[in-house]
Every structure is written in C-alpha cells, then in structure tokens.
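Taking the form predicted alone, here's one chain by itself in structure tokens.
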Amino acid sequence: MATRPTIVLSRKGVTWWRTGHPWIYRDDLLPGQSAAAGDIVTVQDEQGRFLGQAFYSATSRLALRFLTMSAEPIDSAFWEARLQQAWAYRRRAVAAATAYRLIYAEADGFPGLIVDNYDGHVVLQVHHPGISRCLDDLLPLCHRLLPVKSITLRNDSDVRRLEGLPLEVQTIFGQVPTDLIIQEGPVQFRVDILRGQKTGLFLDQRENRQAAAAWAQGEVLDCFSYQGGFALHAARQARRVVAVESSAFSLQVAKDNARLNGLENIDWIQANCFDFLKNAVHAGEHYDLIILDPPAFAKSRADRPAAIKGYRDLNRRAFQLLRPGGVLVTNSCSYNLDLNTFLDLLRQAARDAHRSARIIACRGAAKDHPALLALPESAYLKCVLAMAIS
C-alpha cells in the first residue's frame, strides 16, 4: 500500500468508529491534523493501531468517509471489484425498468458518488473531492460494464459547496437525446437529465409508485405530483386522478408524460398542495386513494418541530378527504424524521381528523437504493400505506 497521510482519532472518535458508522466528524479527530482535500488517508487510534482507510475532507464538518477497514491497495482493481458487485446486485434487484440507480454512495462502497443509468445514458453526482479524483479509474470501468450512450455530470447539488467544489452540469461523453424515454413497469416517462430534479427522475420511488397503483380505484388525489409519477401509474387503474403540483414546468412535463401513455383521465392542477387540501376539505370532496409525496421538510434537526407540524397538517387533511376503505399513501424523505416519529404524527393526524386507520405497509426506497446497515442516514425515505376503516 502506498504511503498515505495519517489521521488519528480521539478516544471519542474511536468509540464512534466501533459502531461501524462510515463517517467521522472533525470533532472526533485529535487536534492539529490535516491532509489535502480528497486525500485517501490511513486512520489510526492514539496507540497507532490501524483502523482503516478513508477519504479526507478539508472543509466539511464530516472529516472522514471510510473506504475500507483493511489495508488493501485502493486502485483501479479495488474500484472495479466494487463496481462489478454493484452491477451484479442491480441485475437481481431491478426488474421491468430501464432506469435505475447503479451506485448509491456508501451503500455500494463509493463514498460521495451517485450513478444513475437511464437506458444507457449515465448520470453521475460527485459529492466529494476524493471520489472526484477517482473518476479517471471509474469512467473507463463504466464503459466496460455497460453499453454507455452518454455520461453526464450533474454536479449542481448544494452539498458540493460544503466540500469546496464548484457547481456544474456537463455532458462529458456522447450526446443526451432531447427526447429520452424510459420504461417503468407499464408506464413510460420522458426524462430531462440535464434539468430535472436529482438526476432527472425520482428513481427511489419507483417501487412505491407501483405499490400505490395496486390500490387505485375510483377517485384518486396525487399531491406534490412533480412530473406525474404516482398519477400515471394510478390512472391505469382509477376512474379519475386529480394531480396537484405547484411548478408549471413540472406540470407540463407531467402532461406530456400522460399523452405519451395515452392517459386522458388525469386532471392537472397547478396549486399549492396545502391550500388545495384545505379547500377540498371545505368543499366536502372525497377520494378513494390519496398520495402525498412532499419535499423534505426537515433538512436539519432544527427543522424538526416545523416539519412535524407540516406533515401532521397535510396528513390530517388527507384523512379528512378519504372515503371509508380509502387508502392514504404518505411519504417523507426527511432523514431527520425517523419512522417512529412519522408514524406517531400520522396517529395524531388520524385522531385530529376523527378517523380510524390501519397500516397496510411501511416501505422505503426502491431496492436499487439499498440502505447501509451502519449508516441510518441512507434509509431516509419512508412510505406508509394506511387504510381508513371509519
């Protein structure tokens, strides 16, 4: 193994390291230590015992992201083995879809890297200078593994600022088609990988969209519809779908997607979802299936009180609008709101709506977004299906 800079953990840091969590914060390092941004460093305790190898951050509070607990060489062969493992898993985990997540950061052993594949059009999000330095090894491996048509860097996430990295979007290989269409089960989507949210589509909700559609009948309400993912799946089963979204751009993409799929039973409404739900309750409307998929309300611990109130208000209105026997599919992508807290606020929302409900399922992200057991932050998405029984 090449000689690398050494970083020593404090006793508190070693205690945290023993939990298996792959992140070490700067407060858990002995003072006075540093390395260059993105360096691979050897990590030791105060007695000089080897603890592993990690990417080093020179600017973020999150100082170390572990790559391995062993002393193995970190070279092209190291990355190829991990990429092959990620690809082998996706071949088993993904079915009936031409768009999926190939690499999910630490859960696949690639700290700070997201790679999504849209039918051969590969999109990368690089969130750490360490993994950025490894792209010269990784990109040829992608070409060998997949029939790559284009490669785009969607490096426009604000998290890059924490690492002192510039924001940019650029296609570095091939050409991105102006009309990229992917298949998700029975539904097709047009995807804009240069301007769409995340890398173009919320791939983490793929399996939840299909699970929700299994309960679609009669009248369906889809709030925070974005580009119509849940609505399009539900419309294949329901008599009528009302899809509400505040963004005019997203709503136009959703309408185009509906035309692509030949679906004419969706009413597209541009509105604030909080206001729409409030007005629908006052108007005495009712639905057989309601889907809530809001953006993250709790991006930090400080946001939790306001987030809990916001989620509770949304779900209270939804319970008021459900017919008996109707199903609520409610989501939270806020890591800072755990599942138990989310279930508790749902209980409060049902109580405040004077409804009784039973849980049908508690789901997470699609299987191509596996959560790392030692990294609870990777299990961010909660999708709860609840049926109103009175």
Contents of the next structure:
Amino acid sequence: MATRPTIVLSRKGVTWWRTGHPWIYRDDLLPGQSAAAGDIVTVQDEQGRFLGQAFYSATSRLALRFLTMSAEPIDSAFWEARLQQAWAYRRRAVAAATAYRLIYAEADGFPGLIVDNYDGHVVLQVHHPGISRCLDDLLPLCHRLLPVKSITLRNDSDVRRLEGLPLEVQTIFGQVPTDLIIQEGPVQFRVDILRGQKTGLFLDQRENRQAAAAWAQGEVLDCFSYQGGFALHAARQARRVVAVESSAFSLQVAKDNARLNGLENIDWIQANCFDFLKNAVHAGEHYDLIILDPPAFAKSRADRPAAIKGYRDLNRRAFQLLRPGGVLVTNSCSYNLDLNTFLDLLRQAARDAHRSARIIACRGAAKDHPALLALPESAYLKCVLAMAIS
Ligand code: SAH
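Alright, leaving the form predicted alone aside, put up the form predicted in complex with S-adenosyl-L-homocysteine.
Below is the entire complex, every chain and molecule, led by the chain shown above.
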C-alpha cells in the first residue's frame, strides 16, 4: 500500500464521493496529479484522510473508478472473494438458462469488467487498463472456481479507445465450438461468441423475452429482432410472428434458430424498422403483441432530443398498429434517458396515436445484470409493458 500512488480529491470531489458514487471525473481531482494508466491508487482528501482505493485512468475523463472504500490489500484473495460472491449470486438469480452474465462491472465489484458465461464458454470484455492488469490474478481463479470450457476476450468495444487500449478478439484458452447452443427457458439459441453483437447474445433481455411471451397470442410483431430473441419465445404461443431486422447476417442466424426450435410460424423480414412500421400503418395492419427493442438512440446527453423523437415516432406507430387489448413491450437501453422521460414520451406517443393504454409492468434488465444502487448508470435498460385499452 505504501508504494501506491496517491490521488487527492478537490472539495467538490469529496462531496461527490460522499454520495457513494464509485466514479470520479478528472475535474474533481486537485489539479496537477497523475499516475500511470491502470494503477491502483490511494484516494485522499486535502487533509490526507483516506477515502478508498481506485483504478486510475490516464486518458479518460472518468479518472477514478473505486474498488473499495477500505484499506484492504488488493490481491488474489480480494478477487477470489468477489468472484465467489458473484457466482453465488448467479446461482440464486438465474433459473433455467445456461447463458448468463457472471460479472457485471461495478455491480459485482469489478470496475471495467464484464464476464458472460455461455454454458462454460466464458467471454470477457475488459474495458479498463486497471482490470486488464489484474487478469493474471483473475484468470487462474476462473479456472479454479468455475467449470470453464474456453475463455475468449471480446475486447473490440469502442470504449477501450477512451482508455488507450487496443481492440482485439482472442480465444486465450480452449476452443469455442462452431456450433455453440445455449438454453433459455424453453428456447435454444445458437451463439457466435466471436462475431455476434456484445458477447454473442443480449443476455440482459432474457427475462423480458419470457415476460413478453406470456402475452403472446394471435399476431406478433418483433421489431429490431437481432437473432430472433423475442420472436422465438413469442412464436411458441402466437399464431404468426413477423420479425424485422436490418442485418442480413443476424437474420440468417435467426432462421437457423427457428429451425433448431422447430418453429415455422415466423416471417423474417430484412428492413429498416422505421420504414416497416410506417408502411404497416399505411397498409392498415394490426397486431396483438408488438415488441420494440431498438439499439441505444441516446449514446450521450447531446443525443437526447433526437433520441426522444426517434423513440416517440416508433412508439406512436406501434400504438397505431395494436388491436384493442393488444400489448406493447417497448424498450430503451439508453442510460441517458431515464424511466420518467421514457414514460413521458410513451404517454405522448399514445396520445398522438389516439390510444388509451394501461401499464402492465415496468421492468429492467435480468437479475444477473443487477444495478448498483450508487451507480444509476448501471440501470440503463427500461422495458415497459403496456396494454392498449381502446
Ligand atoms: N431484441 C434482440 C436484441 C436487439 S438489438 C434480442 O432480444 O436479442 C438491436 C437490433 O436492432 C440489432 O440487431 C441491430 O442490427 C438492429 N437494428 C438497428 N437499427 C435498426 C433499424 N433501423 N431497423 C431494423 N433493425 C435495426
């Protein structure tokens, strides 16, 4: 500990630290201080009082990510306790699924690290040089504590650029099968760990896919379908499902998934969902369940006005297409847009469509993606189920 660099917070920084938020921006450090990228630093106030230990970033505006507010040693035993805790939690939180998130960054005490487990094929996203340096401790622990079949680094996310880290995808242990299949409740999915979006699947929507399927009947529309996530679950209950997605590659996997599950009642359509919805309204189509799961429109605060307009347009059209008694499952994964703002724009969308609706449920990400109470940014996913009454 004695050899660790020390970083001192400004008074404003200390006030922010008191809220318990685990991130400190560079503006909140006393000027003129630095450490090396990825150093574990001791954090103090101007009087020299100990505030905690954090990963230091040399390049990002987000200068410090707290590991602990206590002076404990950060060694292999520290990581082992956190990994054990993360795994014990997943054993309680995840049911009937062979793919789940094992480590969700700060919410599990691992700033900058995501670990997803696809039936023993483990995928890491390393988003900070601090956690990157700790991999020598972490990887042997994964082998010792978990039934690991392979380990892949999916280090191709743009956020790594902010930390000056190179982009790469690499399997560092074992082999990823070309035909990896996982179970999600009653549905099986093929997973392409090396080329799929994120680490292969959108695991955060697992419970919402099943919650949506519970309302499936008649005709279902799944917009932004990716590899058929919501569509496959819904098709087990519905007469017909129309799934719309812009990526031809994703649709190819989606069709394979339908065959794998013996489902023949899904029409796969390659289109821009904005155009599809507009045309469907003009054609007078109607559906009993509509799912909207677009990518994040508000990547930053500056995007908010355009994002709100985008969400409002999509949802207005969805309300226009719902039969009375039909259910809309509408999602936003933009953390720059909070639940109240989302509900406000849904209210406007329903009004613009001359529809009255009741909220059935407001949901978040699946339980294996727990939000850290002190870090609102970790509660990014909003999933609202609303029924059109008239
Ligand atoms: N619902 C999916 C995840 C959706 S991710 C699941 O449960 O697995 C968002 C998807 O929207 C991506 O596959 C992306 O290719 C697609 N997409 C993005 N913009 C689009 C657009 N304008 N029209 C259609 N699809 C789009």
